[in-house]
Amino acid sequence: MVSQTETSRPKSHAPGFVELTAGIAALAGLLFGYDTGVISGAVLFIKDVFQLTPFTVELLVSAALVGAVIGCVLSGKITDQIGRKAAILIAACIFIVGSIVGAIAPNIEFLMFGRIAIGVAIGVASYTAPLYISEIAPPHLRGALVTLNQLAITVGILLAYVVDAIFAPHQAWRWMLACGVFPAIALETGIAFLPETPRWLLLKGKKDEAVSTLQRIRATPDVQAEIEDIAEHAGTGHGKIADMFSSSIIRVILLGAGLAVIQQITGINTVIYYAPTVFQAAGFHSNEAAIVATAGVGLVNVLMTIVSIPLVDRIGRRPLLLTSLGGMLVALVCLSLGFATGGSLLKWIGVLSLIVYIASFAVGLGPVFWLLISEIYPLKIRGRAASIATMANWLSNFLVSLTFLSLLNALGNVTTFLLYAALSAAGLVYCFSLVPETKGIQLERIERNLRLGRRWRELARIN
């Protein structure tokens, strides 16, 4: 049965304003995707220019991941103290600097420094943007609007592949890296004109500003009930480090960290970073052909993320998550069988398997992880807790990316992708057993259930 809080609150919002706000914030996701994906094509030329060994290639690809971990570690407390908007502004500045440094790098050391700087920005932006959107969106639109950030990530990845394909015939890897400056400037400009979230304003005791902002977002002066509900959980300021280790909160931090690890150990970023390498192994021998095939995978990623936007608030987070992991499991098994069989069909088995794999990821595990970590944490420590989950995500990403080529060399294609299939199966069991359904539930309701000590699967109970 739906609680009085959820039923009595109108589902109103300012027509266009909330969507525009979410769209501008989601430019952080586009930068996340672009700067993650662009290295997959650029590295094919960088390794020849600087004469890199396979291990040095892994280090270069993973440099941004190291930066992302650093960004998460440094920014969690800051995000709670200075605000979600300010954190995104800082990330945009770092994106600009990192893109320029990478583009003009005279040697591999300078290039790695630029990629680490980009990684710091990605680490901050990857959770602050969905957090910002989640705290502004009305409950009935929260899933779709936060998923806009994931759509922007996939658009950024596709854009990176397209840019790589355009500059590949000229081996112009510097221009591939430099193009990240333009969306970074757009984010810096756009976010400067957006309001801070009402929840953070209340957390800092700025009630009048919070009321004004919420009235603008909801397109109604009648926001007192929502303000009181948020204020009850905001208290008198952001939480302390000790709060993170209370029995109720540590449980939900572990839940988010577990989802973070699952998103990465299933192998998604081996496809994002090394798709051209995989396609070359499957029979697309030239750099240009492999990059174009990879762009096709990027397009599927975008289209299936678009499919997920209405579904995440219609059929819910859990069904998408479970369907996603099941599809990824099947695709990885088929890819392994394709490599085991070999022959002329391998090229097309590889393409179809990767298409099914990326489509499955894009419709569920991709957007739902970022959505859930913007929903399940208490307001006082939401920035810090989300940064911990994001750090777990990037650490797992780093380990998977750093070991992928080594695994291929040591175990071969068949066993490597079967390993990722087994990890997908483990993730399916984890999500089925523990992940709650948060569709349409007010953030404060989830926090109330957490305080009551309810199990992970029951965090979104409304009675």
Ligand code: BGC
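Owing to the predicted nature of the structure, the values given are computational and were not obtained by experimental measurement. Numbering follows the first chain given and starts at 1. What we label the rigid core is the largest C-alpha set whose atoms superpose within 1.5 Å from one form to the other. First, how it differs from the form predicted in complex with the ligand.
Shown in the overlay between the two forms, fitted on the rigid core, is a CA shift at Ala168 of 2 Å or greater. Core-superposed comparison between the two forms: the C-alpha position of Pro221 differs by less than 2 Å. Once both forms are fitted on their rigid core, the CA atom of Ile104 lies 2 Å or more apart between the two forms.
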Given for the second form:
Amino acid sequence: MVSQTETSRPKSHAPGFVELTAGIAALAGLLFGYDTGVISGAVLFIKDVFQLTPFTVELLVSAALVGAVIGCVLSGKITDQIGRKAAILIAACIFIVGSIVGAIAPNIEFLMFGRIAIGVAIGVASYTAPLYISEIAPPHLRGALVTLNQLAITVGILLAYVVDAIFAPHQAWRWMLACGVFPAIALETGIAFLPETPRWLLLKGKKDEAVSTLQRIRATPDVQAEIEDIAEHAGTGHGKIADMFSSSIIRVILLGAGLAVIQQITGINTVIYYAPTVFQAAGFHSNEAAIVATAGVGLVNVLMTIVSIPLVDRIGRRPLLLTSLGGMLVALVCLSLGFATGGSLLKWIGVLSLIVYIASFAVGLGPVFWLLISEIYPLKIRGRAASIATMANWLSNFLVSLTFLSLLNALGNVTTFLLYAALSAAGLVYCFSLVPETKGIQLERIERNLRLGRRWRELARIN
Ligand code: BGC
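Given the form predicted on its own, corresponding form predicted in complex with the ligand:
Okay, now the whole complex, with that chain kicking things off.
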């Protein structure tokens, strides 16, 4: 059996407190979505003001992605050393500075610096927020609470489209960038009042603080068993570099990095960043159609992420992941066939395929990737391991975004979408054969199985 729920663990938690904590941490997701999305509208005006070449436009658009990779590389160790909360606080601070620098930039160099800084913050926030939520949440709610972060990402993307649309008639690109300051201030203020995670506190030997925090979270004085469980794995201090190279750790790092790459190479951001281009290729030529298409994609993304929240702890991570990749595969094959046959139906095949594609991603691969990388790593090196998976995610994102338009030119629509379909099929096989079901399982159980040398697929086995 690999997919049962751990029943011996306490299910109590302080009503409202855990949800509020997760909600505040998820503001990091909102900033991730907003700041990656906002540039697509702003760049239309920036390129005229600073007279940018097509190459500089590409550099500006991808600056945040490069920054995100840098952010992951620099922050993994910090997250383990100074804590999840401190890492989020630093990220919020950089979000604030980056937004202001971007908004007041007198030249393109300044603006580029602001966007790279924002990228660094996105890189740090993208994995520390799910990690923080996952270490606070009780096992039976962990999936739903961590998925709040993905919901916030999708809301952030949608919000960026809306803000861009509001300011576009006034060509007010500085305001588009400046608006990111508000959620960043809310994150900075909110997180300052929240506790560190009991797991990280134990890792640092701060037992009394860990006990009182866990009592507050679980709304019961009776947390001794859970504390002992966590303490057994925390040992003392954070793991050494050598710990990262033990065979069991390398194995699980590879599992997460594989998932990270799959989340991106199946093409999600070709749709998120280039939906209007795809719709135009399918035959919708007006600007209005492009706007409706972009907003529609954003809305379906939000709605289907909401659908995934109650499902992820009920039917589990694996079924959602497999259904998701299956749906994306079918949608991509249909899109490719639509382009191959052409004709008047192509428009509608295009619309339908993209809706099915984005809905499928949103219900599974989107949230489940971030959830799994907050669950599968041992406590001692959790921050660093999650930062490696996140770096793989941002690097793949960068490569896919950079190559998409060239692929369309070189291979044509039919082959390009077939290529993403083939990669989705490969992702489906990977997830089916290797990904464990972590629904309802205590994080320490996963760690114990890892130490016992269990196969990837059996990392959440109860006996
Ligand atoms: C992905 C992003 C993507 C977003 C879309 C996230 O899970 O990591 O690359 O843009 O979902 O909702």
